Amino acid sequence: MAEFYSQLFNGLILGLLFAVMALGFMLILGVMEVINFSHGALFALGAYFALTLQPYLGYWASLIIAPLLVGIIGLFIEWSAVRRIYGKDPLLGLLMTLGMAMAFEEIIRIVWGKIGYSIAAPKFVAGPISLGFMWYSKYRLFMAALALVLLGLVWIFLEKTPYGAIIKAGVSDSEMVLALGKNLRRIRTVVFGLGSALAGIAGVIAGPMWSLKPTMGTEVLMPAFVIVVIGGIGSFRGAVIGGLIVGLSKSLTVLVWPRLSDLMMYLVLGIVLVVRPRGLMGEKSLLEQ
């Protein structure tokens, strides 16, 4: 049972992580109407950041700066590159993207060297804490509370306040918020660099738990395509259930088949997809009503 309970934590955790990294893809995909293939690569910048600043800054300086770096990279590569090809066909955006990855993935070798490196958990959080029923690691616990706090703040931005009421409407129909007189250029501007930013705290978070590694962001960049199709484009509620979903199955399959831990996700997507083609909190298209 002790190992039932650890994977089912791990679960959980790793499915919180995955709900903040999917949240800034689904953002993003379903404001543009981008599939943004170098979002992978900005969750490892955001781990090589914080590898780079913990030094000199500590923990709570570098889970700060190195986000908003990773934000401002965001906000560059839309200003300069995905903006020339909005409304344009879906597939020019993907193959721009994925080449992006690819040039950030090399840029992390040139930068920081080929090797994995590993970044130690914080002091206060170090090593495991009893929780009567079996032995756990502190920093997973806090990663979780991270998380938790993130999606919290992301769910007040979208929900109270009227830029997010303007993202929400730009989710289900950029085109009418610029019929209303919106700045449509501006909004996409933000939400880039919003999601860029949750990429690259979701890598400071991870960077503890996971192998620092040019390859990492490729790690992360399908299971937070899943989790956006499971839920459904444009549901905050549907990136945090498809989050814990995908978390779930890949960690308690471990006890039962290890090898298909990590085909699980596309055994329960095809699943999903099947049932309900536009996913569990995906609202119903026109033709559907």
Contents of the next structure:
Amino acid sequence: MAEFYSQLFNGLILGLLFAVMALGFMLILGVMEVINFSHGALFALGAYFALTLQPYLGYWASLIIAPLLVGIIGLFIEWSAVRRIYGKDPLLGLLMTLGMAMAFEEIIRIVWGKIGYSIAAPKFVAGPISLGFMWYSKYRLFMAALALVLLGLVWIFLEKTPYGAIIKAGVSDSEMVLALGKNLRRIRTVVFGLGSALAGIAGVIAGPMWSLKPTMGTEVLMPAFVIVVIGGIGSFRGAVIGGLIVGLSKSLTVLVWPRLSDLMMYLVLGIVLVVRPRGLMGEKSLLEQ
Amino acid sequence: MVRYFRHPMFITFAVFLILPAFIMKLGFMTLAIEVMIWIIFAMGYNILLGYTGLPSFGHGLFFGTGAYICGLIQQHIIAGTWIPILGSMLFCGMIAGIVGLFLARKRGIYFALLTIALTQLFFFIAFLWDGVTGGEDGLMGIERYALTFFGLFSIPIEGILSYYYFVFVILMVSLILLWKMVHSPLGSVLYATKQNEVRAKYLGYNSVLYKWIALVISAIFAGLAGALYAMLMHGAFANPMHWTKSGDVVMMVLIGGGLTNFFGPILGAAIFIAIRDIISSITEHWYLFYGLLIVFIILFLPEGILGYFRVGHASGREEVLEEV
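Would you mind generating the form predicted together with its partner chain now that we have the form predicted on its own?
Next comes the full complex, this chain leading.
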């Protein structure tokens, strides 16, 4: 039973982290209609930046600065390349960001090398803690708390600020936002930077749990992707629920048939799509046209 | 008469016919066969992308499955060449037919999203089901058995030169079939669906059915290419089904100018494989240059080489538009 609880917790925490990742991916997809394949590479960059910064700045400062750097990189790639393909064939955006993902992965390999690194958990959350019914990693609980805080901040930003309202409107119909006199160009740049920073901070948080390697970006992109399709494009709640579903399906499958744990989320995706083609929380959007 | 000799189709056939005379000694035969196989794949895929306007990002699924099915039929049912190839085409067509029931109702970026998820699903099935597919090591021992013609006579294709011409003949047949198809009423309807699906619907065409047909056709050619590739490599692997590889065929169509020209994918496949081979022999960090190259092509050459030079006369699309 202890193993079940521990996998249950693993799944929930993984799900929260995936949700942070998927939110950034979804915002970019919704507002720009670009499937951002470089999202995983930005996640990996966040983790590697933290690896390099932590010895100098300590945990908390690098938790803030590493995602900021990733956000700046996001702003740069939006400004220099991605903005030129808005409104064109969706395939162009796919290919362009795929090219960027490859380039980033290779840059990581050149700068940090092929070998994997592991980041130690910060001292104040190192080691296990007793929850009464089982022992559990302190760092993972800390991750859950961080992910919840981040999700809360994004929710407040999207639901309670005028800027969030504009972004949400952009997800459902970006041309209408333009027609209403908003500076769509700037909104798009900001959303790309924000989405990248979310990927970066997810990378920083995930660092101590996973080992860092150049391919970690490609591995983590697909969960984000599946979450967005399961949850429905343009829905905050969908991303969180989708994240939890993917996290749990991955970890609970380990109990029954470990080999299938990577496959499970695609099977869940298939079932969801048959029942609800737009995803659990998805609404009709312009993306389908 | 001269008109025929200047036709891109004729030039393509002529080039590939005499190519071995120049490259046989240099040891580029495998590479040339690979180019022809990718041309078959990319031309079939272009029926879906260029002519019907459905951006599939998961066609590696059919290429990879075709390779596996070829090997599985050889090893479990019949040790031949024709039946495994036909079986691969049929099986890929069937998979496309099934997933197409669902996919054909989608389009645009949502279509792309779903095809990526599908190819990942099949990648993991192939990767994990190692009892059947060989898992990480791949399905090895796929042979190039001699071609038999109803037991009357047989031609060995184990040698690299004979296999080259075997693939060459299949390439010719495929290109002629695709050319006929594009210039048939079916091709016109597909193109109309791309231009304006609602209008095609109002004209009385069942656009979902036609999108489904385009998907199945492209999958059949992908299966054919996959089977030929398996025989070339003497093995089938899960790698082409991974989403990071699914962009390859799309890039080939795009580089050459397949979105505006029937012959774009031929040029694109040749250039793509040449570039990949050259860069990867110069530097181990070829992914960096390849990635940047993709970004630059999308930025500065989005219509591909033939599109850039406004070579569009051979596409026959203008006629198509008038017909519909």
